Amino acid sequence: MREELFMAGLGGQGVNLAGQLVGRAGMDAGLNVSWFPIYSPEVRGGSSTCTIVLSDGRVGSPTSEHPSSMVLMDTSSAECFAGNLAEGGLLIVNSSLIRHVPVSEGCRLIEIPANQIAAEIGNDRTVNMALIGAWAAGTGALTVDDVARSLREMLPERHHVHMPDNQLALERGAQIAREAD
């Protein structure tokens, strides 16, 4: 098994936290992992990307020219990166912010209204979790439970009060992804 996930959005949307979480969940599941973040110098509003490679074999490179899956959180990321998805890949987009996405033929597109989900939950910080839940269900590389368990271990104790909201966002994103297939 080898899954190459590319995530992109704006600084402050939790792209790198989500990427770090996927990497941690992969390690906890016994996979070899690399996590390669890139972000602009702005604290909020600049571009933020990361590539996570999960594999049961060796990870030769922490980057991927044509990743097998993508999670795109904003319009500029969709415009810049969607065309790099591997043939037959999975594209998860935040449909609350992305109205049009160029999708290559043969690729699967799952649109997740992540900002809407977060608003319904009452916690704007769960946008990234809704998208990661959809990714987990869409790829099968990890389960939602794998991700939630690793999130609890990764977050400082003071943030555990938000675990029910994060769990709900993960499950809601996963549910939408399962219904899309």
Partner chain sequence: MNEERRRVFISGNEATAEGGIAGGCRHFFGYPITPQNKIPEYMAEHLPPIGGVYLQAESEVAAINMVYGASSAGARVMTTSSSPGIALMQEGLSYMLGSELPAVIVNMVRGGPGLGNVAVAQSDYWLSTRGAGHGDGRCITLTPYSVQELHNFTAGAFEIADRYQNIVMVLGDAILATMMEPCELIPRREMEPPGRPYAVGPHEAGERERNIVNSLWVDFDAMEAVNIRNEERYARAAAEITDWEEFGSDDPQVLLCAYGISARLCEGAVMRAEEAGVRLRLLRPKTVFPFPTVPIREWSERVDAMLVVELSMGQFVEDVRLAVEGRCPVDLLSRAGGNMPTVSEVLAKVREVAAKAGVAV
Contents of the next structure:
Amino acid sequence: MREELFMAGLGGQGVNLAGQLVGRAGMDAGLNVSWFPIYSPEVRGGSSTCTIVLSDGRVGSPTSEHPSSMVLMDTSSAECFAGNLAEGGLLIVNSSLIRHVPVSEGCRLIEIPANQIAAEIGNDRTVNMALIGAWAAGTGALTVDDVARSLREMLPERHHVHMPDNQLALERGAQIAREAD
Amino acid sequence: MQAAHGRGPAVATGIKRVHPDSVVFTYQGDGDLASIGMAEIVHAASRGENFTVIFINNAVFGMTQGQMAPTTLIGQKTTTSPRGRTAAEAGWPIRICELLDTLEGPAYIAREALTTPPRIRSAKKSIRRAFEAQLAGEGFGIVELLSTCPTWWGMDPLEAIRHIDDTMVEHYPLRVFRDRPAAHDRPAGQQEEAGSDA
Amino acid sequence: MNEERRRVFISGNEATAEGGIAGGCRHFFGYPITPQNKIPEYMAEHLPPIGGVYLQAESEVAAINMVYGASSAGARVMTTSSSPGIALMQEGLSYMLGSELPAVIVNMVRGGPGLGNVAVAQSDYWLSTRGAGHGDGRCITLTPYSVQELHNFTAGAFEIADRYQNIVMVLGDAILATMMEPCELIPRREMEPPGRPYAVGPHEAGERERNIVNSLWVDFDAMEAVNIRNEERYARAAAEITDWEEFGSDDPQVLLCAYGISARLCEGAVMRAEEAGVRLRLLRPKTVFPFPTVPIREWSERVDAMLVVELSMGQFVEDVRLAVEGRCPVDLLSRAGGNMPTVSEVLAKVREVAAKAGVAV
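Give me the form predicted in complex with the partner chain now, not the form predicted on its own.
The complete assembly is shown below, putting the previous chain first.
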């Protein structure tokens, strides 16, 4: 098993945190993982990307030329990166912000209205969770329960009050992904 | 011309000695000037190098993302003083203007704060005076500017401005410490005039 | 003792800092520089509560001299920095080699020369392996290639430094520093009371000769004796601690040589070797001083060609060529400035090298 996930979005959208969650959840599920960030020079507002490799063998290169899955959170990320997806890969986009994205033949596209989901939950910091939920269900690399459990472990105790919101966002995203398949 | 961290005064010395008629200034933060570049600033000031130093003091390392600076106040939390700076662990915050005021070399030393319009106007006057001193060949001038760093102080901009006016100026009084030709310009054997303050 | 090791998901910087504490280090002196700031921040957070000392020096020049002082007083001590900061420390490193003192230095290498940038690079290979400041003396240099190895190698570096009374340099880079991976934490070793036979410090009158730590040897023979002792150390280290890992085909046509983050890319290439149609093996040094000369020499008699991959313009390749002594062609794939070759580019270069060496691809 080898999954190469590439995530991109605007600074402040929680790209890196969501990526770290996937890495952490992969570790907790007994896989070898790496989380590799590239920062743009701006602390905030610039684009933010990370690559997560999950493998039951060696990780090898922590970078990926053609990721097997992608989570893209804003229009400029969709324009820049969608074309790098591997043949037969899974593309998950935040359809609240991304109106159109070119998809190569043989690739799967799942559109998640993540901002809308977060707004319905009433917690705008759950945008990334809706997308990660969809990624988990869409790839089957990890279960939504795996991810939720690891999130609880990762979060400092004082943030545990947000767990129900996060869990709800994960599940909404996963549900849409399952229906899309 | 980009100097290495803290070495601005040394690089400026080299430039000024080659081109004495050029206006030369350095722009240095508190980590740069008061920590790694302390040796360079003290010796440049002591030599009365005829250039101007603009010294931005916001009591924190901003570029490396919020570590303790030598000017960080007692009790101030930074990423490397996570429980707040204590004198027992890290010593006291350094007052650069007062320190340089012990030297004969400088012609102009002032501390200003970039907070209210009157204070900003006053800062502008001091900067002008420091450059005039350079143009007149009077020697080394430094203007310390107390500035905000909302990001690493964990404050919003208005709170940060108030923090300077309410707290920082207690440790760093606003003052023109010196406004006179460099001591080495005075004829030898002559008594220094009483009161070096302006 | 609880031998169950806690597995955590942490950055290379954090793993390095915790590795230092695990290795018994309780004295840390440093100065902020990107991309390794998480290390001093971690030390500031964790050392004081366990009775350790964290001090932010006023410069790297000062930091390394504080390390010098603490080491001469017999403490397990470390500092960490990145390329320009390591350059500033050269004076202090040289004095420590001259005084035959142990210390652990971590360099999270970034782009250069000059101010460069804060992206990944391996361009301090010579700076690390060829000496430390002026004079005859070398840094024992370890080259981890994962977050786990940053942790393990940093922890182990103190034993090596003590065994040879020599500086040990842990050579990381901007990616290893910032990337996160699972890491099994080594239990924290207790601090040893500072009281080494060579160290200065309090002692009863007549208990021992007074120790003098210095690097000034006016007498020619005394100075030469230091140089000879250092060379003997390096010969012993070569026999005792030279380390490397190999991965891939048992009957390779092309041998890849790379260390650190480049070895991760090459590992990826070996995993996809069938795409190149070439039997491929990776040899990655875990120590580059001492250098794994012997295995590289042995492979040079059995493979058609070697390919070195490094994020510098041809530094590490020189040591490979010295080991190979012309027995087979040694080609180089290098990128710099924050750029890295992709695994596909490594494989394309492998095909080219193999074709040049007459391997049917």
